[in-house]
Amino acid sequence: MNSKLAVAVAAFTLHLGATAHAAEVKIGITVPLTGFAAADGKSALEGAKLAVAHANAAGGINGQQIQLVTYDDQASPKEAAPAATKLIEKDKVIAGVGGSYSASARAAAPLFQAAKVPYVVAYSIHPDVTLAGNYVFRTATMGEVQGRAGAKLSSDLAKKRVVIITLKNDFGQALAAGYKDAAPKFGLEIIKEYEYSIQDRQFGALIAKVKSDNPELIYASGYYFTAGPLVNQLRAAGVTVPIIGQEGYDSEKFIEIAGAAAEGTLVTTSLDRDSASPVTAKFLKEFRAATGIGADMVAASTYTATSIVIEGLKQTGGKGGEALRKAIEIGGFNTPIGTITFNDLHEVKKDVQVQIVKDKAFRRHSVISDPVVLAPPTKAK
């Protein structure tokens, strides 16, 4: 090959490489892959990867493959903000997915909003997230609504005297606020509320107080790594009343940590393992095939958030910005966690699933469908 031809071939090869790279549609995601929330981060990432794999196998976006650009935010706003900035400015993502906790989502959301890059949050529940602006969406039932659902469940169980145990962070306090707001409407008496730190794993002093309160039910917020020890120690101390947890419990890790004490624990969540929905059943089957483990709420919610971005891009022909925002805003999406439509604050209104731990697995207990209890806030209210 002569030198001129070699140069031409090399230039053409470089052009093909650049074209192939440019043809990729980039979606960004931040997840906590290290630190205290690493198990949730891994689950979230697997959910997002499955959504991308499904879309790419079906041709991607107008024949362009989707690239998932990932950063570890350690569930920390100090890491989430610079990660969001990199996704927007360095990686030039067309949309973002929030696969992390509320503190991280609250730090990232204003940055995506300012850049007019649509940002779909999977499972953070703090009310401030969607208040960042009209480019921010949430697929999870927000904290206050989940708290109200917990109060409704307490009433459905015919329990009145309640002790609340609250994780002292955005997640726990949002849930407690909703529960306390709804409690009077259901005739619930909140005897006491106790708070604990995310670092706490020993609850002896707190449990002694709860025992002396003699409640009929305990509403306890937490993540699997705090809820597991808490439930285990409550049962070991002889506390036998029903315990209601929330999405933070929704992990096989909770059952593993709590052990036999997990049996009978009730969890308000987004994912129904016994759903008759073909979309949910397919997701559960394919997630297990892809990962070797059962899906949790985090995986299902992040799969959902990623799929909504992808479906929006299909509707816009791959355009981002305002076109994508509008497509997500008006769309109805059939997902593993239910049919998703967004209100004027980009919050969802959907049923809350109640799972119960039975024979070392999450099973359906009931479904909360009350339209008043589950109504998210709107711009007017």
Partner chain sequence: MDYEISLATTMAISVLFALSLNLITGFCGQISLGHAAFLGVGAYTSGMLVKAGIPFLLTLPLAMLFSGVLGIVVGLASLRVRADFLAITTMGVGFLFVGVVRQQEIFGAEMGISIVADPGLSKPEFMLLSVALAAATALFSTYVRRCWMGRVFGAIGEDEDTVRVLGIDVPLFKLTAFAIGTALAGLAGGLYAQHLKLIAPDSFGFIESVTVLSMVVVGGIGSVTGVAISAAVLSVLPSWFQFIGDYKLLVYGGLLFLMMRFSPGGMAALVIRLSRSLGKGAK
Given for the second form:
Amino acid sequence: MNSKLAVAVAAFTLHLGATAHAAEVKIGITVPLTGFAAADGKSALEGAKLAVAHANAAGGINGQQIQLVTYDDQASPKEAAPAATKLIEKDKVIAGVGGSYSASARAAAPLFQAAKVPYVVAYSIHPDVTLAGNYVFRTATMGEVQGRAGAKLSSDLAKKRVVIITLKNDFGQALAAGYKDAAPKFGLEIIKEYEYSIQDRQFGALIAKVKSDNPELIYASGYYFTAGPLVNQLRAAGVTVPIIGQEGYDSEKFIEIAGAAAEGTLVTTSLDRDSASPVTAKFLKEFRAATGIGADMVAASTYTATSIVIEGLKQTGGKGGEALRKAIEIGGFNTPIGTITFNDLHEVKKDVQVQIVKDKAFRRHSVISDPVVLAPPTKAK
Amino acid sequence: MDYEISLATTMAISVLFALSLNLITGFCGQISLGHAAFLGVGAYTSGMLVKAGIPFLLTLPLAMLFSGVLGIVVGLASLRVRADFLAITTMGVGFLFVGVVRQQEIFGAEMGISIVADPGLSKPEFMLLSVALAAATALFSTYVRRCWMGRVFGAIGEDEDTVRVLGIDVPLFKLTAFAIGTALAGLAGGLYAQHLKLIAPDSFGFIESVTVLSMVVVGGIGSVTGVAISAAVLSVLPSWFQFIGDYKLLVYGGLLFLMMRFSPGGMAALVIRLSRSLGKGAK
Amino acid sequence: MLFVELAAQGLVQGSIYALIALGLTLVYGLLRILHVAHAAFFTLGGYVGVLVANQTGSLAAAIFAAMMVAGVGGILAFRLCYQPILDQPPFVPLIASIGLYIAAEELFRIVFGAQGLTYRNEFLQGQVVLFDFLRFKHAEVVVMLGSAAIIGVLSLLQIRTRIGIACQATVSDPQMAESFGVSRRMVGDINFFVGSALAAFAGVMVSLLNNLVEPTMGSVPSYKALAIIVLGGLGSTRGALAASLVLGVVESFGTVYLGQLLDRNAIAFAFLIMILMWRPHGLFARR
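Please move on to the form predicted in complex with its partner chain, as the form predicted alone is already shown.
After this comes the whole thing, all chains and molecules, with the earlier chain placed first.
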């Protein structure tokens, strides 16, 4: 009798211990908290934290609270790879969210793939990311697709002669590639393409040359800390033609820096400030309440990526691995950046929002939903 | 276990890289602020050759060769200028390397090169290889220091003019130091490329050069043991203490400054001072 | 037409470089140290400028505050950081300075945030048009005229006043100057104060041009300024000025025409290396 009791007590204690140990579901995220991309990293982290907070407030996953394990990758592959390894092997996360730039995502993705841990990338747009394998998903519109959307927008504006100003990194170059690819189909003539590096803030010489090219439209890629000064200086130099930017501009900081010069700038992005969708409006409101600043594309995308992981986990009852992968793969998700489904290459199929800066804020301009233009690459490529 | 193996490999590669700089800076007194460029040359050479199908182990000697040759070219520049100028010139070389690699498609431009090919070694085997090479470099450095070449290196570091007057071919020794140091950096680069599986221009820039220099400085310029230990510790410090993650660079900068301000001989000098004062106390 | 515009842009950039390089030259001429941390005063100037301008609404107050704070900071850097290690081999102050700069940059990020600060009012954003096609922002004109004026005044001070002569004497022959009663420490204080204040002025101007102050805004000037003073011939004020303007113009044309081959920094350093191979002591070396 005693031995049976002892065994029962032991088993019960063990069970308690095991449950206490597994009381939390761990989701890993890598973001640039230091280095040149620190501003975006902070924004991304806030988006992810909000998603986790929401889910935990609603009871978590099957009663278990979600823990967000965060590592700083400095937007560098050198840091991203060890960070991913730590998440997978030391923290044993059930899924990963990529809240960093493309170089980091490209370094981390193969590691998650090899470990069969689902990895949802929020806003890196380099094509190689999803080529790592079927455990990798991307919620951002790929660079090439965005570029093509930009070309369509240019033609919609009835402009023909274009100058391209490209940020010299994988982000800018992916966008430019898409734009240049689609340009002939829309009858656009690209006069010249100029490149600048991510540290540049003064574009005097470049702008002088662009002025002499006399374009009808400028397609310029960059982040808010390069695009802000660029647009400001372009207008100051007397350039009045329309400027099309992309989601790198999508931040209140851009408007703050460029000042009055920002008015009228068009941006292809994922976040529609004027969206009728209640999910988007709720997200915008709650983000501002939680952080005191307005949400930008990075925050919205990372919130979305995290929510998709959480949704998937809810459906699998907290199980990861193959089950989670399948759940994300076949799911349709209603998120602040639109309704998301994935194709066979785990790229998203969603509309591209075009926003315009009016009265110092991003407002809706139009939506591009042309399926041919927006078709993401598939495995059958 | 996998995570620890990964960590050990990182440490070994950093030690190898730091020791290679120690040969140039520590033994011969030549300040190089662009050493990461040679890491880069080795990494790109090995990475691109592996992609072309050449077996990994074979690419390593080639990586060393390319880096060493480039080292000689830069070394020739070092002959014309001295001390402070040399620091700036090597810094310029670093920027040039990154600037060129960034632009050319064959090097993958901004996006870099992904290495999907297998090195033919398992992770533990790769770690052992890295550790073995690092240890070999440490032994080699110690040997060089003890032998006559090392003595000349040391003398050049202390007082170049006198050495010249003695009839020793200073330029030749300087060049040799550069060649050996950069070749070893190239070796580290080859390992680095395989370890990280992705080589991008940003990994070989000015910050990287300053980081490896700080490892040498903190360890104690010229001290093989000091540099090896400081490189091993500094390379994985942020991983061990996640809480300093956000303050990582602040710690680096602060450490560099405090070390130079209060103990220019690095940890090695601190240890010597401590052991001396302890010895005195014991009396 | 384009050429003139490019040259004009080059002069604007060059003027900014000159303001920063001048401080560096003063320090090197006196102490033979490559004061990499100099760029931290550039950034500090930017931050103080923005904060004061946003608080008081006055640009003049902002500039004055920035220059004073940086000047005092410079003296502190001299007394606490450099003076104690002057007798060490040259790499020691160099690396100490690099460490100091990295730490400063990180402190800016931790204290003020990574996102950066912007001006609430639009200062000096108005336009000036010359010859129908050359457009300058007021801020750009101020930079060019400002640096010309400052350098002119400094040169005059160096020649005409007792303090100026004392500084020059300390640079050429420290022992002789000391025996005449010139305090090395006072000369050091003056050089650091003036140099840092100039860098701060440049920082305010650049932050106006970009409408952005970031923790990393000093990193490019930190090593560019080094390249410039080497190019000009270490210790030569005139050399630093000439090298700054030349580099500004070279970069201006280079980024437009060589942009496909090399990025901006690489162009600057390629140019530097070429010149150094031809003239190892810099363009205007004293010896």
